[in-house]
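A lone chain, given as structure tokens: the form predicted alone.
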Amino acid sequence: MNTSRPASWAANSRPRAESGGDGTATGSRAPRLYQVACNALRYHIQERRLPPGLILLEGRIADAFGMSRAPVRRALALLCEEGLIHRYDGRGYLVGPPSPDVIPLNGGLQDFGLALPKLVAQSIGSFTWERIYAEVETQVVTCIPFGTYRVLESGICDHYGVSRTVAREVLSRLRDRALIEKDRHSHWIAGPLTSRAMTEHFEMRQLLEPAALLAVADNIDRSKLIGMRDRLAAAEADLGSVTPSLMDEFEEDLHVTCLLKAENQRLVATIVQSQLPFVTNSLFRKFVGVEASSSMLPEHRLIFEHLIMAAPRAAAASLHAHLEAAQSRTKARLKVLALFPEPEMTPYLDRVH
């Protein structure tokens, strides 16, 4: 199930890049790992750096490229379809098309110069976790209102074709944002988002967000505040044209664009961790509709009106009142969501019954 949520919680999957003949990316986006492996192997074969008959095994190639076996397995299958390699007794592949004259050649791949292009090798570790993080985060926050789920490290590896190192980096960052934690069996667990947890999140927000607003009020461009206020007023006047994603943007205008300008990065990080209730409101709008959650529009508009009039304390007080009202609404919406069928989850999320 795809849900629209504030940008503080998710980003869309990034488009794939086209790749050069040696495996390097020619576009602005990083290719999938199996594409990198496939392009690099194809280049070495076509340049005859890998001789006909050379035995290609998943494990050896994965070690040479510094990636898991899953993308290598897919790359080899694609090259086999292209006729550049062929199956060898069920335990790997031989370079070149099938031939009765071919003699299997065993040897270390590095001895034949098999390696990723230097540019790709240097960047592969850094871009891979970033490429998949937003999508994993989206899946995790979507499942939280519906129960408790194990987040499977091996499942992330298989689903995205990444190494365990990359999967662990993603899991570590989810933990840093308080989206997952380890249970007594050292399993990564997401959820559940209970009513008690919701209360605790809102108590933190009521303490921190008004303080953050006071800290940044003088630094927010007045023309931007007017633009945000006017968008809210237009939405109130024509609610029928408002989409769930636009409502999420309104949440982002106040609780992300404005508040996260604070210089105190520890304060910002704690606020982000406490904004998990966003997902409940976003899912509610997805299932029930915008009109049922439109009460936040005049509350947000009032906060912007105070900021435009250079009355930061009044704006902070209005924000506190908004969060109190939002807490009651969000807890009620959490109960409504429990009545909807559990969405189909990605394979690396396993429901704990």
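Bear in mind the structure is a predicted one, so any value in this text is a computation, not a measurement. What we label the rigid core is the largest C-alpha set whose atoms superpose within 1.5 Å from one form to the other. Numbering follows the first chain given and starts at 1. Compared with the form predicted together with its partner chain:
After superposing the rigid core, the C-alpha of residue 102 moves by 2 Å or more between the two forms. Superposition on the rigid core between the two forms places the CA atom of residue 48 2 Å or more away from its counterpart.
For residue 64, a C-alpha deviation of 2 angstroms or more is recorded between the two forms after rigid-core alignment.
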Second form
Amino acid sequence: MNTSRPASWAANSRPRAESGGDGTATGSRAPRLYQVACNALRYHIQERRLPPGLILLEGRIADAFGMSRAPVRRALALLCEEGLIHRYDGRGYLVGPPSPDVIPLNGGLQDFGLALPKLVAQSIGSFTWERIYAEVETQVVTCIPFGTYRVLESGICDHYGVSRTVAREVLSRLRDRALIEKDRHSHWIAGPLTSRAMTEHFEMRQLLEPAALLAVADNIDRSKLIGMRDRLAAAEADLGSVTPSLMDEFEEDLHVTCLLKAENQRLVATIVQSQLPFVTNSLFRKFVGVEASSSMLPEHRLIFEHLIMAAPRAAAASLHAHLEAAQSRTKARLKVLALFPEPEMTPYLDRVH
Amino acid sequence: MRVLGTRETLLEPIRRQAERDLGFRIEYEIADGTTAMRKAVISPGAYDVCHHWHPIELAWTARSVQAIEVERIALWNEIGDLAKTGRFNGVGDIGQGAVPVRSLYVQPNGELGAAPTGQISSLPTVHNVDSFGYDPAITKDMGPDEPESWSWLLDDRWRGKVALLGEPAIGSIDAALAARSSGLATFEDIGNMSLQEIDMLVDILIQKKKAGLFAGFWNIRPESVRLMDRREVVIESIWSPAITALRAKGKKITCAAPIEGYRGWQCGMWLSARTQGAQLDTSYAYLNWWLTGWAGAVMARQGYYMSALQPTKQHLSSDEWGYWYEGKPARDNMADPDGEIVVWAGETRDGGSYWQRMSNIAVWNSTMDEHNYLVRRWNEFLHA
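The form predicted alone done, now the form predicted together with its partner chain:
Everything in the complex follows now, all chains and molecules, and the chain you saw is the first one.
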């Protein structure tokens, strides 16, 4: 963990956890993450909530605390120095001092009630990555039509006054959304947004979204479907009143609200990763300032009509046809973005070419 | 009425004649190709009609232009098959890339296609084939059998004396034709290059640039004239009005007829999506006027062809028609649109007749699928 604390840290200080009997007492300053982790673990061990011999793995603790591994690693090292836990032959640490009688005990940490107090957990969550994630994502998404950019971890730290752990958290979430990837030098790279990538995403969506629609068709409230259908019909009847943000909402109604209800989380995660084409349409609206095609409205409406009529296969077929048409529209819009010069970029985005 | 376009079509004599014939005021706004395209797409409120030699695709995608009703085009029947069906001299499917007819007709779903309907995306007008021009002196050291080839544009024999068109969409096509003809690269479809092909092309060009091959890049036609006129350059990608401009200065540049074929293009007239009411009526009047022959004759005198052939022929002398369209020797000296002599008696046009030249198209001006990527990488080459 980066121990140097940026100057803006205190200024952006999150709500502080009050001192209490749960071992997460704080001083006059907000605790660092490793201290939070260390105090919580110490409390659970001293209260004998975690039995002697329990295996402590940094990854599992990080998951339980909702933080990255680095502060957990440091907390475990401190607790080991204090003699509350010890190293053994296997991976990780065992609870309690070294003893020949101890038998390594494998178990889920949640089973022993290991968690951060709710208030602390919330403040950590909002402080660590959520606070800056949306803005970083917007910056990355906006840059990719203009070329290839390196996303600088240290630049994010400097720009937002956050630790490397936080920056890494943000980067890993961008990677989960397939917005960045590592190159052969282990640099995080965003872009370029190409027609080929667009085609690949649409091919994935054509495979997955109709399947997801079939899976959720019976679980969507009929009155909601009727509501969505009616909103589309109203927009078609009065195209002049359709705003870009309303178009965004229509996209969201179908492709997010309905489809991502699917229980298969792998399916949902893959669909989310394939929805990069939304970026093009959103940028197109941002730069061109028009929603140049209303073809999407009747296509979406047709899908809802079929769902309302309890004809999921017809709905899935309509969705497939919609995605095919959207693919050619989106590829055409990507070309229009070439007319726009590169906007001024934020300092943590470094142009590669 | 406000007209946007490039200097190749927005000629002052044409503007004045149109005002005289039509009886309303016409303003011309001249820009380079990229700027005119950007404005046409982003600022539809800033013009009524745009003349452009790029495919209409970007402007149509942005819905910055409106469909033109065929029934309001009086001389629609005079427009030739090349524009209306894509067939020329009885042959279809000429060349790769964005064959203009494929984006001519507005289809029922609002997209563009080749199937005829009552609405068109743009009114086909001027068209031609482009290649490169060279100082005939460079052929002195060549064997008599060495044919004109795009490969000459990347030939180290003329290191430091080559210029390229800097505009990305078509400059890259010229460069790709040159790279392919030189055996440096292969392309599956030169009018729609893949990411790898674009990367390969840009790498080759950067290498050539660093080795000192290029004397310069031009974005507007007068720059291409200056480069050749000052003898800094002996070979460059070139447009027909630059050839006539150099001839007017007494410099006879050969316009190559490459064995690999030309890059073809067709200029369209676009109607802004914002133009309505009386402005729309005057815009239609202006569109129709362009087909009546006077403008076509002026265009011919700088080497451009017109979609409505017969009305154009009526406004040219038989000698002019013979030289510019039929590839016949000039019987007398001929002037360009500015009145300067650019053709001398006895000369014939490089490449032959309209039918010979337009049949020999390797690829049309295109906006490739990877256009956005191409533009960014092309700029990298220009700044390397």
